[in-house]
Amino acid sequence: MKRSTASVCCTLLLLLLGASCTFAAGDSFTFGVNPQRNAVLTAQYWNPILAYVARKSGVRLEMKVEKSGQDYSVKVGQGEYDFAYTNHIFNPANARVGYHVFARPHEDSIRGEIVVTEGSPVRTLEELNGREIGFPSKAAFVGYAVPMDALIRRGVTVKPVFGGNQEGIMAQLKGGKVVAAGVNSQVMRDFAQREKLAYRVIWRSQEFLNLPLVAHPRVSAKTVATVRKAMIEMNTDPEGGKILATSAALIGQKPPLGFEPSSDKEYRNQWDFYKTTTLPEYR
């Protein structure tokens, strides 16, 4: 296996969140985290929760995030990540790739939603014909593929705006920069309780499981066992439990927490809604 290194805004943030962690010399393995949210917030919600796993597992974790995600989706399909969380696997342009489900984070379903602020006129999905609406980037999958399908189905032509990430399109809509945008139902409604924003959802899909831990096919069976158990019973464990309420607490994740065993059957419909979507960069 090929030795990996952070990239340099990652390290710069486990100096600056204080995080430390001793290994046996070895192999490290890349963690590409889908950056739904700013890079400061990602890593101190993932870096306790990985360097946790390399304890247990004795597999060395380095996360590395990208600046927006579709730089982070292009990642996936030139196979950059040896572990991911992302659901971007999906996307055809990245499935030759071959990289495999192996787990999934023990919480709710999510729906491509498409939201305005709780004080606007707008009430239907017509109303947005011919008007700037945002959405994370094109990467997205719940956040621009799934609504925006919806959009071309209903006749409805918006001006897409992107703003990098999740909760980067969600502050442009707080702002009102951006009159109705597309989010990730679970990241809106963390993002409104932290920013204490009203909003109201007029348009949402059916329920896709939230995104997998993927594993790139040069990683062994052996290795991937020996992570995935790490993080299943991160949960039952009394010190993983307490980093996984920690991490949760800075986002305003709701419980339950932790990680429960997955595999690519579990993903069928988002697989699926590739091959029947409307929108031409698919087709």
Given for the second form:
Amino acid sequence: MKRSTASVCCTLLLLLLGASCTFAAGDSFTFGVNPQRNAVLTAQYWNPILAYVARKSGVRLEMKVEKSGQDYSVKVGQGEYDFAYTNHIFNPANARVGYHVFARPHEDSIRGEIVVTEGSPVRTLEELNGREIGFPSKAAFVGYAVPMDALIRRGVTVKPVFGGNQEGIMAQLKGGKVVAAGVNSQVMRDFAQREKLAYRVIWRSQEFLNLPLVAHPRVSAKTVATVRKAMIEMNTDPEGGKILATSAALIGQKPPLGFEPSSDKEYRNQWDFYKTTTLPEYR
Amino acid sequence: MISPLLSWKRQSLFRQLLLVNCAIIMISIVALFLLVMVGTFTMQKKRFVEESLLRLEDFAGAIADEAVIGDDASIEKYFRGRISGKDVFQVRWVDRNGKIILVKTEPEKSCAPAWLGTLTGLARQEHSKRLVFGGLFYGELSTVTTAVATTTTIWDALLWGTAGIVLLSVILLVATALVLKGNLVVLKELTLCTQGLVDGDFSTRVPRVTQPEFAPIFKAFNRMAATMQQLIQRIESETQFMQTMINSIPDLIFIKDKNGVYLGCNDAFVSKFAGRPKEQIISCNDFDVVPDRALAELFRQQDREVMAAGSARSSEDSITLVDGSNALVETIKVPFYDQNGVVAGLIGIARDITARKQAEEALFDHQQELLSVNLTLENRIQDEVQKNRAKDRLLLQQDKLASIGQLAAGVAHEINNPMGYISSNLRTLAEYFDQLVRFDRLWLEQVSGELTPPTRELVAASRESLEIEQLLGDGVDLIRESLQGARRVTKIVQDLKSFSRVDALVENEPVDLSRCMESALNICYNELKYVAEIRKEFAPVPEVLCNPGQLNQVFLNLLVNAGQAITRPGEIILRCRHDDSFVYASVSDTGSGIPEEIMKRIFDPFFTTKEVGAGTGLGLSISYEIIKQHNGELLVESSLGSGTTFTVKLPRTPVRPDEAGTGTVPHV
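Switch from the form predicted on its own to the form predicted in complex with its partner chain and give that structure.
Okay, now the whole complex, with that chain kicking things off.
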């Protein structure tokens, strides 16, 4: 018993030392951002926040983006990122990695939407039957999985076209390359405001919480806690608030800004979606 | 050595304008070209830099996502697909980890010289950009660009521009030359017309031109020429007038300068004095013009004095005229001055005063004669004054006579009325007395016998005591004589009334001269009847228009004179006769007659041969004046010892006395 206790203590000590050494050594952690927008805009949004967090927490976070949501989802499934801002962790393929939610944005809940431009003649989902519909990527939750599931359930068969990320397909919708698109309601709202795009929602899903901040199991809880603390206090810190406002202005994000603590429990409905979805790739 | 400036000034206007225009055009074109080229260089360089920067920005934007993602392969692939030798020929990307991606190629060769690319900065432009997103440095991008096409275009523009400048310059030079030539032709026309003005042709006019620059000048030139022509014509006219006026002056007029040289003269000077053409006088001096050197020297001396004094002077000189006669001339010389107020010469006017001098002498003689004549005249005037005074007295006497006549007429008028009823009563009384006498006789014859004796005796006694017989006998005579006396008084009164109309205010009226003579005779008959026998030889005569009172006065004077001329019993004969033109009334006496020596003075006022107090000497004078006023004549014929006849001759149609002319003293 003593031995086992001692071994556990040694293990814990080693783990603590390891973590401390890791922390003390100043190693950087990767922070994978779900590619809702192009890489530059994503960098402009997240780099000041991550730099702030690094200054406050001492944990250096290196933002990582991928060319497409699909690539990103693959990286998430491979556990590539130490931290991530994504909801790709809820699909069955990526859930195995073990990312866990530690915070989420203050923002309102999001919905999956199928939108058309204001002048489009399309009024119902049935009118989309047999037509090309845009989606961010196959990995997108509210941008693809949720609306596609709804289409399938309505018996509407569409030809999915992928734009790489949320704003990519929104740009195609604005350019008239697709008649309708499955989008994140919040990203769509911000994009439309920034790009002066008038659009109309022909279908809307139930509410889902916005993308969570998640951490890989390999990251120590202390690091996670440090990061979480810095992030959730950012909103109340003048410097952090200013950075949040600046970044939000870049993408047209509406208040409330900042982050708040969260857990996997709050995202139960997204876990459940994948359990009941009709999408063939998740069955 | 002629300086360039002087040489330039000697160039024609055409050449000057052409050269200046050429220089300005060349300089302007070159300057403009250079300005354009510099502007083009600057603009192209700016554009090149901007394009290079834009290209860099494009590259940066294009690789931004890849830079953030760290996709170097995509970045290199992108670079390779974008660079070329025409613009971006080298790209270098150094990521934040120091990894270098260099992609480059050789720039294309331009046909333009290398110096142009270096000079314009179009040969090579290197720019770099750091990619920082969200405060995180992702790498640095560098590009090296060239503007081969632009450099070539500029070089072509330079070549073509230079050629264009040369061509344009030639065209502009030719055009300028043509325009200048065309305008200078107009100026040449103006020059010719100006030369015409200079040569005295004031009728010259420049043609109308259309160039707005020259039109006002030409119009002004024509106005100026017209004005000059008018002025010259006026000056010539005035000069001609002045010359004519000066030449028409008979005086000798000459002008000399301060050296005594003749500058001009008038025709009289030439024709009367100099005797040579005017051209041979002008520019000559007195010694050339005046043969008499002494006289010339005198003139010279006078000229000097006048010009020294600065004021006019006159002199009288004796000169010899062209016709050889000597003349005395009065010469006035007046200096004249130049613009500076200095005496420049003199003007002389010489007037021939020979005749005037002679006239003055004659006038002096006449004055002397007049003085003597004046003395004579004074004496005659005194005589005339005395005569006038006598006439005044005569007129005074006439007035008195007229007053007496008026008085007599008044008296006669007053007498005439009582004499009327006296005569009437006397005639009535004569009838009554006649009836009384016839009654007395009838009573004596028819009644006295029937009376009783006592009564008869008483009556006889009474008739006797009362001298009835004598009374009746004398009474008839007395009444008859009284009646005769009354008629006589009436007659006299009528004559007095007739005589009273002696004033000239009485209107003329047709008068029988024989009746006038009768009236006059009645007046003076009492005086004449004792000295002469009155005989009347009145033939029927027509009436004449006259003042009967005045004629009565004439005849009364003649009758009284006739009576006074008869010293022993004689005869006075009154005659009336007429012919076709006149009526004659004469009074003849058989008196002593009028001596020849006093015949001429008998009509003079106050001339009398009577004793003092017997006559006034005015009778014949007044009568003469009256008859003259009637446009008639008072004629007198006299013979010593035989008698005198005065005849009044009046026209049968006499004019009114106030229209009568002056009569003449008749000759007997």
